[in-house]
Amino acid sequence: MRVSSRRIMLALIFWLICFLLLPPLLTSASPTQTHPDQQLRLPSADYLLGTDYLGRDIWSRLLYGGQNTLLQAGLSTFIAMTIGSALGIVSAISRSIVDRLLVALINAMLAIPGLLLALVLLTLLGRGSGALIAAIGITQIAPVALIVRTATQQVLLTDYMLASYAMGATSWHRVRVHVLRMLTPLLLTYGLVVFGYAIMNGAALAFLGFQSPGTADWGVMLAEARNSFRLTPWPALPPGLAIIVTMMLLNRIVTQRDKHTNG
């Protein structure tokens, strides 16, 4: 039976919802308290998801966690989005020098690979959650600006741009009311990719080492599991599941509105 993209959105919002706003109500237990007596336990009554090695709540942390993971994620987003937009229709309706200097700069960005610019970046930042926030964005910037130029170039060459340009609307004017208007559709499909790939990345580096030590992260939590892997693998199961579950619904929407856009 298909779903329907309106559905797959509120199931994302609302799963969404559970890790960014709800983690207080739905757990007493901290996520960072160590209970050396309540080791690697199995999911009861007291611990609905179990305990890690070094006894911390998994039920607690993966809430948490969670709401860690998805902030990041969306700072990340945010930074990508707003100043790669910004290049983008910069470079698109700039002329002559400005705008090759910002096609020089975009595609020597996409000559680095993210993952290892964003190494690049943490080495010279250190870790820590700020560190991991503006060394995803950073590394998405280029993407999203060679996209939004790629984009805004089309728009400008439509018939009722050129028909705003000949009854003199200054070039700000068309971005504002035009523009940003017709790429709309566009920057909400790419966000929700960036968002997928901040995800990932952010947990990824987490995972490396790159967050601080013992802290609520989907990543964290998957690189601490390693400790007790082979005698107990649960511990792994909630994050790896979590992260699994939140990709899928946003490559259902994405794949959803392609569609719909296309069609």
Partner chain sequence: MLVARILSAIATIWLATTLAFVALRILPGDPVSAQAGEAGLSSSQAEYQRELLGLDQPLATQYITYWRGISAGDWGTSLYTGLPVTIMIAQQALPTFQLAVSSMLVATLLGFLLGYLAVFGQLNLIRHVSALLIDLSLAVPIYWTGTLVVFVVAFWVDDLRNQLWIPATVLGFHVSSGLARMVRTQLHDALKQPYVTVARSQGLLPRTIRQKHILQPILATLLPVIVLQFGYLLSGTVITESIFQRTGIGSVLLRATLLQDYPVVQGIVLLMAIIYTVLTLISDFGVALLDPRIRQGSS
Given for the second form:
Amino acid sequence: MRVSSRRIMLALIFWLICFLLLPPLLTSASPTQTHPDQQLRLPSADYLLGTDYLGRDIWSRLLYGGQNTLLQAGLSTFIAMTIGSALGIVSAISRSIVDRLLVALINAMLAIPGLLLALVLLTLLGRGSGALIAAIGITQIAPVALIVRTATQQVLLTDYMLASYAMGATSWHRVRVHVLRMLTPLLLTYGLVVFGYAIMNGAALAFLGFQSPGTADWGVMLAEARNSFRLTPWPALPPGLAIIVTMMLLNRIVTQRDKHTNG
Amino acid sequence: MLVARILSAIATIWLATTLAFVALRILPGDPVSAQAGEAGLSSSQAEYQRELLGLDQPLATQYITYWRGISAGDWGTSLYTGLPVTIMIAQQALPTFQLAVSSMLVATLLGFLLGYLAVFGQLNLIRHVSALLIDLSLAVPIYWTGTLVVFVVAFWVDDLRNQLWIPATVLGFHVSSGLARMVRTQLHDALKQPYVTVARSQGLLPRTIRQKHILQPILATLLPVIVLQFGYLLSGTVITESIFQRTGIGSVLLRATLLQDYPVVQGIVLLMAIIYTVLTLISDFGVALLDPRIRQGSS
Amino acid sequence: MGRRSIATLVLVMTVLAACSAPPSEAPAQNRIIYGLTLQVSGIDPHINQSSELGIVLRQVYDTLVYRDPTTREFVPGLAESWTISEDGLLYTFNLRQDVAFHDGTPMNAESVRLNFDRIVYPDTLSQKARSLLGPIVAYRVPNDYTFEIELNRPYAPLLDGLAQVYLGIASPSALATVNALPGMEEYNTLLYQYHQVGTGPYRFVEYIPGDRIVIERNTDYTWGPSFYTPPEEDTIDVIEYRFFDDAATRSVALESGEADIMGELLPADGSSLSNNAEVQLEPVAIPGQPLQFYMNTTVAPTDNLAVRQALLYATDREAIVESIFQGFSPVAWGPISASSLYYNSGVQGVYDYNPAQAIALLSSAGYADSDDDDMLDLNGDPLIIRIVQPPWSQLPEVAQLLRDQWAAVGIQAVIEPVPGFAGLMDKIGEAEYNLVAFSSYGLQPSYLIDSFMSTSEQNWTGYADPNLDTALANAISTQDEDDRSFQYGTAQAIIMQQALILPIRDTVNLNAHRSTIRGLSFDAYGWFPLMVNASVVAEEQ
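Mind giving me the form predicted together with the partner chain, seeing as the form predicted on its own was just shown?
Time for the whole complex; same chain goes first.
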């Protein structure tokens, strides 16, 4: 049952590459081209995973949908991680007033549950990929900042830092380099967590109608599959399974990394 | 200590609401132009509406008016229904409350059960199935499970909308993951503790060891986890209500977002901030009461 | 712990299931659930304009006149008779004397006057009711049961407006209690919708936004129009309207008994429901504009007639209707649906699917594929059509099919989805669209004036043509029915000659109901059911 974390990591990387880079190699069909006379076909040689209610090729939509979904989640994660860690580190190493203000701000953002905060932001941002990336990214800033702040405080208390303080040899530059080096494993692990959230929330919001209709996107595919669910539930299966596999891989890695870092 | 904690909770609520207030007003365009389009109002009619809502006032004035209203129990008026936001929330609070509480019950029980079985399950199969369910509850999108349930269960169960237990089970299952993982980790850790080894060597029955020395100590540490899960659960109610076509705060918020009904969005932000902050407060004090070390340290 | 918590879990689930079971109803009352499809923004008939509100309120209000659903002729309502002066400027209504509002107030000419006061008052911000009154200049109450309307020019659609629920007559005392009448100190337009009082066959019980609207049978009702024929027994006593905005689960709700009647089912579900003995399909053709796109004649490339015509020829409407609407609605050929009054059947078959013709027209206009990308261009500019696409009426699917059909002849479509009417108005304000989808409904096509008269604010085609303006103006001012028919026919012909719209399909509301519901029929306007004529029988086991 136990699989080494390196193997799972490799599996995840392979999985991500399949969707991010390989779609043009794996299919020649367009993910958006409709075929009104080929609706709801089951898998066949022509359509590897069948077609949906507009006769679009599900295999192609799955691949390009993965590209969109994962890229979008990656960008949200980037926003959350950069802004979040910057706020967290600044808060941890600044004097009490700035720290207090930042903590208050972080707490205020945390007081509204994730998906609801994203909804509030979407009231302002409207719809489409850009709005979703921003809303989901911003939503995760506060949790990232909080975790990075705590971790930074711990790093600053380590013997090494205390020693360099004592020797008077500490420069800003050194603090930065050292803190960042110590934080890297945590940031990587937590980045994967945020990435998972971003996939789930992005697909959820796409499902709720905040993505342009017809886009190749796993959440949109799931939402559209409902339109033909009574005739055939088949089109709901591939995007659902794709999300599940991605999340399983991510969660497995996070759990194992946690074990390594904690003991 | 207590007073400071409550003051900071109030500050958090104030800040969250203020952020929402500012954010909702600095955007280009205003609620009335959105509404005017929806309702087919002419520009002079829109101007009149804007005046009625006080949107022609400077931001600071609006802000003061807003808080003066809040302190008098007036949370604003929906741009679409014309009803006070407080009434809209009150009308829809019960179904969401029922859903949230019953899902939380399911989640807590399932979380303990799965976490426990994943460690102490008597058969290998039970342990593996529990572990798989824990993984799935985190990895499967709730709208996927929900969709399957809506279409499949409808064949056997009449009047799906009025069956609280179905959405509660779906939502509860997805929320249970956090607790289940926590229980599992804690149990694993507890097994390695010296006092368990000592107890074992003293010949105590496994059942007694589990209850006295393993389960009871971890209960206190799980309270904050349960509260944390509540935020996740509130997010889940939006999707659950949408999929099961239930009424409630979640669907009010979703609709307000789609229609850009700012006063309603703002009212729900305030409500969420209050609920979440109060729950955190309760859990903090609860932990302090349960854990003697913290209790002593704080006094 | 394991076994015990399973037991607890089962216990909790049982309790939850018990708590959530619906409370048992008194057996004497026949209660049904009617599924509405759209979350309405308001249900005040004098203020709001949705079709959804009429589905409910047609049962709550009476109008001065009615249209018989079968003959489509005007028949007496609250007015037992009426006269129109020779010049078409003065309408005199003689009101019934035996009518009472649900709150007990007797109905008379003064009640009607107060309703008109409210509708025409500018601060009421009426979205539809006011415009139905057309060029009204005055209204009077010569005696207790006579009501006069004076126009400043002949306006034939007036009676048609007075027959619609948006001009339903409300109780003045109810309007006064919520300060909804002009001149009241704390004038409030939004509250009346929660306390509505009419004279109709059902009385209003409650409205909780986003949740439900409840009405109950008015047992004192005896003054209905001739086609109100309540059943002897099994009448429907209470109707609870609920919202089902998720189209995908509407048919599930119907099958599982969550709803007894439901509108706007997904066409795909319609075909599968036809095999279910417990559920009956009730498709109703809706008179009015078809599902259509306005083409903007003021922006390139749709400012060119050849391009507009090419778009029509390049569109395979048959394929769209077959695949998206599952054959449930007829292909639309012109600016009004075949079930409308004054329909000009001459538009049929014009612009039948003909990609070769489309290509010929485009190359005559100078378009060619000069850069070998399979897409046409003119002077280096590719031929791009910008489509504004709202989310309703399966338009997202229609737009995607259009895009692919047009790509086959070298036209590139850019779809710009908008979340709702507000977004649509924004796009129209930007004035960069080529096509925009929108439809209005009505039995007689006076809505064409709003859409195509050169001076109209809602002329989204931007087309200005004196011939079209004259035909439309004459159609509503003439007193002669044959002339009106001719004028509307001319207008339809010009609109299609100039290719001002791309019609897709005539609207059909795909209703369905459980087979326990009997005698469900709809009024002349198509959207609105006549619940007073329906009955409900016990579920057969």
